[in-house]
Amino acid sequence: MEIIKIKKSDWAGGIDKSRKTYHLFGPVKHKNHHIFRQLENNIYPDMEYMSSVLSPKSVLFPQSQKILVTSADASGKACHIFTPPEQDHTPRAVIGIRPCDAKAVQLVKLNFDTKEYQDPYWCSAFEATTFVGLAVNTPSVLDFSTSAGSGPFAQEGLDVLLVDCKDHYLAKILSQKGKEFLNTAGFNEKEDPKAADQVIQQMKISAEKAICSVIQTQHLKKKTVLELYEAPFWEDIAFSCISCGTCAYVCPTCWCFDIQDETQGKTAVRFRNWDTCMPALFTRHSSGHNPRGEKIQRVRQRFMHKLKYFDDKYDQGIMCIGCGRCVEKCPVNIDIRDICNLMNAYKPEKESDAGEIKGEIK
């Protein structure tokens, strides 16, 4: 284990040095919130931020991405042949990513990088990226990451974990990628690893104790799909949903996309764009048939995928990292924490004498 001390007075200079080798991405203030974006010269990551509206997943999975191009020009060699556009494989570094968002990248990786299929755009971007995390000293009231398989000081998916110690950062090196980034930035003042790690552990314990929001997931794995699929509470959950898709767009682990072709003159471009399973159009077939035409079916699909199907398929826990973005941004206050706890505690009951099945959302 190697831990580097980075004085905040040296921080900007190190960031500038790293620009010569890396494309940098980080949190910046935008109006009344923070967003992750590429850092141009003289722009530095705002390391005082609490949370970003969107996670940095767009660094690997852009909201709109050109994936193929072709031409109808008969004089060209590639006429009517789709070819990938030239890709930028310059090393990149995401600075200030929260530990739970880094965990989300690992969950998304299970979909884009498998033994059978590797998405070339996502995988090449992932290989080129170094994740420099920033521990959360003061979790928000919506943070339930510790019960969702992550935490304010979690290390999974990170190459470096930065811990804010007022006038300096302690940088815990977690991979060779992380070590190379710190060397490039000129951060090489070593701390006594044992003493520094004790400081980090104490801060970790304090941050985890500050999290008061939790979910229960221990029974989800044992429940059958049909048991939850046919539960009577889905209609109550779906009642207020307006199918806006906000929950999907702010979610760090959502990976749904649509393919769209656009033409201009004799040139055609195929784009991949973020999409969401919440509107009816998402599953509508060209025949007009829609297997999830009703809102209740789409709401049930979203939460069953996040909390049941994903774990059944990958055995990696739920498809949620407890960041709280969907809870904060949902315009009708649908709360994944309540739904998770409801699914976890649900027990099918036999029909009562009145012929009704019990089960409701509070």
Partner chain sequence: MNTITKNIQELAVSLLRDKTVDIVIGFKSGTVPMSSVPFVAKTTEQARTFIWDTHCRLNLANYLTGRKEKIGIIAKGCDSRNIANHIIENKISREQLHIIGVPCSGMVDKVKIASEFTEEIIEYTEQPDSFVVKTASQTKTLLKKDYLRANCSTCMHPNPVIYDQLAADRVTEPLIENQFADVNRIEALSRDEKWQHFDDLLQDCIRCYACRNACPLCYCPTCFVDESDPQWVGKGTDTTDIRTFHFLRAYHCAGRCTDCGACVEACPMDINVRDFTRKLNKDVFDMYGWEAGLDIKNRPPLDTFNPDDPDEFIK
Contents of the next structure:
Amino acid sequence: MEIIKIKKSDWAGGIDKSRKTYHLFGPVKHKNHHIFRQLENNIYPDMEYMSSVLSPKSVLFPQSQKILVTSADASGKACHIFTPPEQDHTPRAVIGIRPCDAKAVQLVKLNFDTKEYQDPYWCSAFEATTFVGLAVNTPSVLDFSTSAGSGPFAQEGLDVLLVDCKDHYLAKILSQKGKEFLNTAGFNEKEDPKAADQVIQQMKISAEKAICSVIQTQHLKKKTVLELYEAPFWEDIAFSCISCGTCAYVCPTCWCFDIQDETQGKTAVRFRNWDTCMPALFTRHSSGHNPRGEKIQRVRQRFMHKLKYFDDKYDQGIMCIGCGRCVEKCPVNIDIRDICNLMNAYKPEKESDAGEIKGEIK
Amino acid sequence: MNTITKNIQELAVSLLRDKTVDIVIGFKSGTVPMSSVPFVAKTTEQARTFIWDTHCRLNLANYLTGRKEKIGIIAKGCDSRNIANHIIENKISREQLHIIGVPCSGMVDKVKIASEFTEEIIEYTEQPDSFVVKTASQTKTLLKKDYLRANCSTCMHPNPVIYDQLAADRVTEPLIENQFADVNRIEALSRDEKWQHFDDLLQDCIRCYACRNACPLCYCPTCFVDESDPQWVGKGTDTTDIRTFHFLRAYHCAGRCTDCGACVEACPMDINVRDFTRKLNKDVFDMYGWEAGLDIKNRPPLDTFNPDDPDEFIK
Amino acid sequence: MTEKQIKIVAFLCNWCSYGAADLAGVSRMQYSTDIRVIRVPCSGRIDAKLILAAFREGADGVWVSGCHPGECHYLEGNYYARRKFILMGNLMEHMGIDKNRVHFSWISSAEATKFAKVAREVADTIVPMGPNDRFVKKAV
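Okay, that is the form predicted alone; can I get the form predicted in complex with its partner chain now?
Up next: the whole complex, starting with the chain shown before.
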């Protein structure tokens, strides 16, 4: 393991050097909040940011992405043949991604990169990306990442972990990709790994201590699906929900999309757009039947998927990394922390038949 | 506990106890500072969790659509106007409702408050005319009247227009000289500047439809954005599609919008979507003298006509 | 000529203006060729959605024409339409579309002369403005 020291006075110069090889993405102040976006040549990532209003998932999974294009122009070669549009797979680096958001990318990977199928768009973007994370020294009051399988200094999914030490960063190299990025940027002042790691460890401990928000997940795995599914609390939780998709759109781990075709003149394009399980349209069949036509079914689906089905299927913990975005942005303050704790503590009043089927529903 | 909260709880408890209603819809406190949660109480214990403060920004009329029970509902001025709308549009019947009116002194703008601080707000406590905001390193007392939401600061109907009981004394209804100053500002722009203004405004829209869903007026079984044959708007992030959505959403609220601000409150990207509806509110007021939801007798302006309506614009 | 031809979509009421267009045609009256007619059952049928759809698909102007007040085939469709149109037009202008790209008229089926005259007026206002680039769906 190597740890590099980056003086803040050298930071901008290194970023500029890296632009020659990488397309950079990073947090930028925009109106009242921060967003993650591609950085033009004179724009630098704002490393003082707390959190971005939308997660950086869009770097790999844009809200709206062309996936196939065709034409009805009979004179062209590609007439009536759907072909993927050209895509830019040159190296890109995400600067300043929060450790929990980087872990979220790993969870999203479970969906797009499976044994049976590798999503070409997501996977090639992932391959091209270097994740340069920024550890969180002062976590938000909404941050519950430590109890959601991540943490302010977590390393999973990162190629480099930057730790802000006032006048310099300590950059912990976590992969070959990360090493190459730092080389390209010209950051090569090696620190004594032991001493530097100790500093990082100390900061990690104090950052983790500062996290005041915690969820309980230890019993979720043992619960049976149908017991939770039939729990009485869903009705109360669902009442206030307005079925917008805010929670899913701001969530770094939500990966659902919708396929849409659009035509114009002789060109037709197939897009995939972010979609969310909150509106009824999401599951409406062409027959008109809707298996999740009621709001309570959809609200339950969101939390059962994140906190139960996901772990049952992948055995990778819950599908939430504790960034707190949905808690902050939900217009009616539906709080996943409360729901998680409710589910975790739930004991059905009486033995039901449902309890005998052990978590096999997929 | 403030007196309005106490009164609301008492009234709600007695309604449920006497079985005057099956449920009461109100607000309970949220889990983060400056939030509240629309909440339905079915038992007297639940009714004791109702609260009232300056964060009850959403419009509870939104939760009435299509309900069959006998309902008690807490309503501030704008909520009551939307309830009137709902009655006019046959979405609920007056007999089904027991309205606990709350004369309202305005809700505060959480975005405006947050923008006063560089740090995160960790605590918010309310006093009669002011509130105390705490961050990691400072505590500040601010006056409510300086942080009212834009729609509350131009509101001339803070008292409920229909109600069965009131949870507090009526407040004085302010007379605002030019309640459409914000619209005038946009009207004064050149055409290109107007276009640019709305371009900037909509830059962040993520098409979550929270503005539509938080609005009590938007109850169509299938919204035009969800129609696929014909498809009126594309579903991606094309700027024309986004603008078309916002145009039509606002237009569908013409003559019905009470300027309750629920759309702005719900928007995760803090877009002032009222810039669209406000123009329509101004026009229906100027041309037809109409303000939505003030009673349950008159038909809204697009549901009626007058042979002498302005038509100089028609050839 | 590489210049884009201006397209004006005219929504004409079946019971009046459409008939007027017909009569103007058989009477060999001259008016702009930039106008594309869509027959609708009543001017009251015209919704902002249709006007925006026309712009979205590349129309440079829209013209809606119905029956004179008091002469609606459905008695009062045009009265409702009138209220909708004025709000719609104002909101368009408010958002930065030139109001002169959208026109409204009342033309009875006997008024072929008025039809041709208004058609010329509409085209004479819109054509000099050139192609419209607002509310147009960009190339996919």
